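One chain follows as structure tokens, the form predicted alone.
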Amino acid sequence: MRFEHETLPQRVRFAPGDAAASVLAEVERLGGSRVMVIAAPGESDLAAQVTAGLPVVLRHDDVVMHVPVATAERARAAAAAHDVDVMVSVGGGSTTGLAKAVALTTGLPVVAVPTTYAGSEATSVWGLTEGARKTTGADPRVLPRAVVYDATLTLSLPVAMSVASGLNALAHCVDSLWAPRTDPIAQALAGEGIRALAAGLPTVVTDPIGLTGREHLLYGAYLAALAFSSAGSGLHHKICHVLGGAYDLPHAQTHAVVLPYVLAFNAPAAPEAERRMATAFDAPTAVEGLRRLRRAVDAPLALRDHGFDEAHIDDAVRAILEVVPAGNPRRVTAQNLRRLLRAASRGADPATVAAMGG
């Protein structure tokens, strides 16, 4: 057993009810005494909640998803003009991501309240989004110093985008049992993850008021992002991050959507993840266990339901190729890409991708 894995340096409070006090006490042990306070309107309620007792010197609302260049050059200008030295993000993964972008060339410290399981708080990962195109890295400035997850906060997350946003955690985990920089420690990681999500999904649905579920998923996503920042992008997110920055589709959305046939794709190369995953999943086999699971949650099921024209298909297949990850499992061909997007975006059976050719 030979490999190598990084441990990110964050604290990570899981607080029922109890937000405001632990923000409070992380923007303290880093000395906070000028924050910037980044939520998107929709949540302002929230995040004025959240960060009661802070000494607040700007609340930021221009909060847009796949972070805009230019969005995050007006926050950056925002946090230089109030000569801010902590932020405190409240809210999902473009909220996350903005605070992210800031911190990218200030260095400015993020305390991250997460309100999805969209799972940027516990990495290293930005992205930016220009022209129609959108750029990933990974710079340890933009790793949050401390995440506060309060299952409270996402019970007003409706149902359906709970459902999406826990569907993108679970890709984050089968993403890292096969991307370049896997290990069996993110593979660990990604397993227990898939359990927990799995768990808490359906709970979720069937008791959207309870906090079992959506702690469940809050676990599972904060794994799932663990094991995806050691491990690194696979094929699934190249393809959402080319799709989700060039045709402005709903970010959770085209996860839920994707996984099930990247995963069908992928699995019949990787015997050792697709076993993995079935355990994780308690099925026969992982894609028999995220069918189940998607059909128990009522999962989205189409590209073209969420904004995608099949008429982008030749262009996104070519942006596609330029930024597949060594070493995927299956060797992917125009024709076969093709053929997976064609599919996804008319809801047709991830089956029927398994047994595609070059």
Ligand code: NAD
Given for the second form:
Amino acid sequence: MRFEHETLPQRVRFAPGDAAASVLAEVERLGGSRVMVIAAPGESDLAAQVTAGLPVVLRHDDVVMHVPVATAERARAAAAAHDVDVMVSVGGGSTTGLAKAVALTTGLPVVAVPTTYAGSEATSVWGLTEGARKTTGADPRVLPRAVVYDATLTLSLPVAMSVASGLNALAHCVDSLWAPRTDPIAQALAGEGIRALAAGLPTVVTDPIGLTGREHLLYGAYLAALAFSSAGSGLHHKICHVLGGAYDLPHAQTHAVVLPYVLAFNAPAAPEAERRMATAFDAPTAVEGLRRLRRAVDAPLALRDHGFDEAHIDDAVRAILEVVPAGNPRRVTAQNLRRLLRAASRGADPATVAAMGG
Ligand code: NAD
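Show the form predicted in complex with nicotinamide-adenine-dinucleotide, please, because up to now only the form predicted alone has appeared in this conversation.
Below: every chain and molecule of the assembly, starting with the one above.
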């Protein structure tokens, strides 16, 4: 067994019902005395709860999904104008993403308090969009210094969004099993992540105001992000990245829809990953495990329901082919990619993708 694995330096606290005290402790550890709180308008009540005891000099709510460059520039200027020394982000991946964009150019430390299951808080990946083009990169400066997970903060996330976001986390696990830098540690994290998410998702659907399912999802989302951060982007993420950036599709729902197609496509050519996933799902096969889970939680079905127009398929295929990871278990061609996107667009049975040739 020979591999190299990098563990990112970050403090993590799970503190159900107790985020405020944990955030205060983390801000004090960082010596923060001029705090910028970043939270979208829909997250401001949660942010107010969490940041009540902090030395806040600025509350910033100008948050936009996929972080347009102009949005990042406004936040950077506001941080400079208020002489901020620590940022606290309270919200989903878009909010965390804005804090990371500010950290990228200023080096300001971030304490992240996630309220969805996107997992951005545990990666050093940043993303910015300009026009229809999304650029991502990895930089140690953007990794939040501390993360505070408090499942009570996710109780207000509507069930449909919780399902999409939890499946986004599941996609981090699945894709990290065959991503370019996958290794046994990332695979172990991914397997445990799948187990936790597969347990948490149906529980959140049947008991949305209970904490048990939400805690499973946060724990699974964190493991998923660690696995993804270490293994890098596999085919699934490359597809979703192109679709999300070029056609302005909602992030979590896009991942939720595309995942079964990429799994069905790659799994027959990745038997070890397949066995690990099947075990984690407690199902005869990985594809069947995901099918059962998606049915139990009424998962989003088709890209066209989320704003994707099939007229874009050929353009999307061209853009995706340029970024397909070299080590993908199956050869990706214009023909099989076109069929995969068409099936995902219409919500067709993923088994049709498993069977197709090059
Ligand atoms: P989001 O942050 O856009 O949140 C979706 C909606 O839910 C927003 O309106 C938000 O205000 C609301 N919301 C969030 N938490 C809530 C709560 N607890 N209760 C009620 N409403 C709540 O969506 P997302 O899926 O979390 O994040 C997507 C973004 O994150 C994308 O831009 C994606 O590229 C990025 N992302 C980055 C990484 C990375 O490693 N860099 C990883 C995953 C996602």
